[in-house]
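Next up is one chain by itself, shown in structure tokens, the form predicted on its own.
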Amino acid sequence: MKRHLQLTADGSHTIQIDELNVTYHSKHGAIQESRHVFIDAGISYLHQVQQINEYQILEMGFGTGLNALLTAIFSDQMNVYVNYHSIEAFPLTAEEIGMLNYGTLLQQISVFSQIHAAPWNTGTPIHPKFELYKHHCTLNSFNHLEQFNIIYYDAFAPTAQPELWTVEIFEKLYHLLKPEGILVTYCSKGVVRRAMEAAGFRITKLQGPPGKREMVRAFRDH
């Protein structure tokens, strides 16, 4: 699959896949957009709401590694542990890697750059709060025996892999989540929700991020 960088509104990038039509991020802001569906209706709502000091959370789609590094930096200001999976079937190479300018927006060239640097399939420090494991995996081949507070759900939208939004796929993260566990995702199309809900979850439609009018947060209660 060819990809090439593009511009995002909030001068963060993002990457396009043009045979399938789709972009890692949204073009109206890349780290605006991760922040508000990943990080504020996510983690920062789970602590909110929990108060506990240790999160073990999955992300479906590495990409990038923007969900990651912010989710590092929020571990750092908040002082809470965060264990993080990622899966990734199809890494970016080196050269596009090198190509993001997420750590220097942020100020975290660092950190970005340890991010990456990481091997796959195998758990590395990031720093004393923050511990990365890699799976280069499809989401089908995922098995993993510990479950999740948090699941950030960022696969590509159902358009380009209607197989990654299915009741099945949803039956199997419901499993992988705690209970009172949460999966927040920038995607709430009907057919979408209703395979959530097909699967367990109680969805909550919230606002969007700029240029999307709604999200998902679904929560497994129990």
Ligand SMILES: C[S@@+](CC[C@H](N)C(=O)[O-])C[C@H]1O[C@@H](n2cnc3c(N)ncnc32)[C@H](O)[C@@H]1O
Given for the second form:
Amino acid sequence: MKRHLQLTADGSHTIQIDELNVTYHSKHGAIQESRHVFIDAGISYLHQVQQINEYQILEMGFGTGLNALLTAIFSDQMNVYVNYHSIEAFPLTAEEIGMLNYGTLLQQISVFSQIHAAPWNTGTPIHPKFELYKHHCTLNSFNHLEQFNIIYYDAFAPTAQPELWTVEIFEKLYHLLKPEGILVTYCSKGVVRRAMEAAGFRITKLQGPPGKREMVRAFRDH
Ligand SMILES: C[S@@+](CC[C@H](N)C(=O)[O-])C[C@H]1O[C@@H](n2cnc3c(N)ncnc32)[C@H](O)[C@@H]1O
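Given the form predicted on its own, state the structure of the form predicted in complex with the named molecule.
Following is the full complex, with the preceding chain placed first.
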């Protein structure tokens, strides 16, 4: 499928796939959306509540590496250790990665290149507080023995990939979370919330990033 670069409203790039009619981030601002949904409502929220100094994070959809970069920045600034696992079935090419402006905009050119230079299917320390493990596989084939504190659920929208928003998928994700763990996602469609609830999650709707009314934080209570 053909992918091309797009500029979003906050000046940061995203990638668009015409055939699926999807972008990797909101057109209203890629960095703005990632910060709002995954950093502020995800790790920053959980850190305020739990105050632990080590987090295991699972991201579905590594994509451009923007969520990984923002989390690496957070872990460094907040002095918390993050073991970050990310799943990606269709990695971007070196040429596509080279066009993205996140490293420059966030003044993290070196960390952004290290994130992309890290080999697939093995753990790589990116800085003393951030270890990255990029899994080159589909979500369906992903298996992991340890559980996570947070899941960043960043699959393409249900209109493009309905098979990634089913009760079965959320049951799998529920079991990948530790008790008291959270899943955050930009999607708050009723059908998705009901699938999450059927899988055992407790749902809270939060204000979405600019351009989106709501987002979801889902809890595994026990
Ligand atoms: C919304 S984008 C992720 C954006 C990404 N988190 C970022 O910061 O750039 C969704 C990603 O999921 C990947 N993907 C699609 N289907 C998948 C599947 N079945 N298993 C794993 N990854 C998949 C796509 O290739 C794409 O990179």
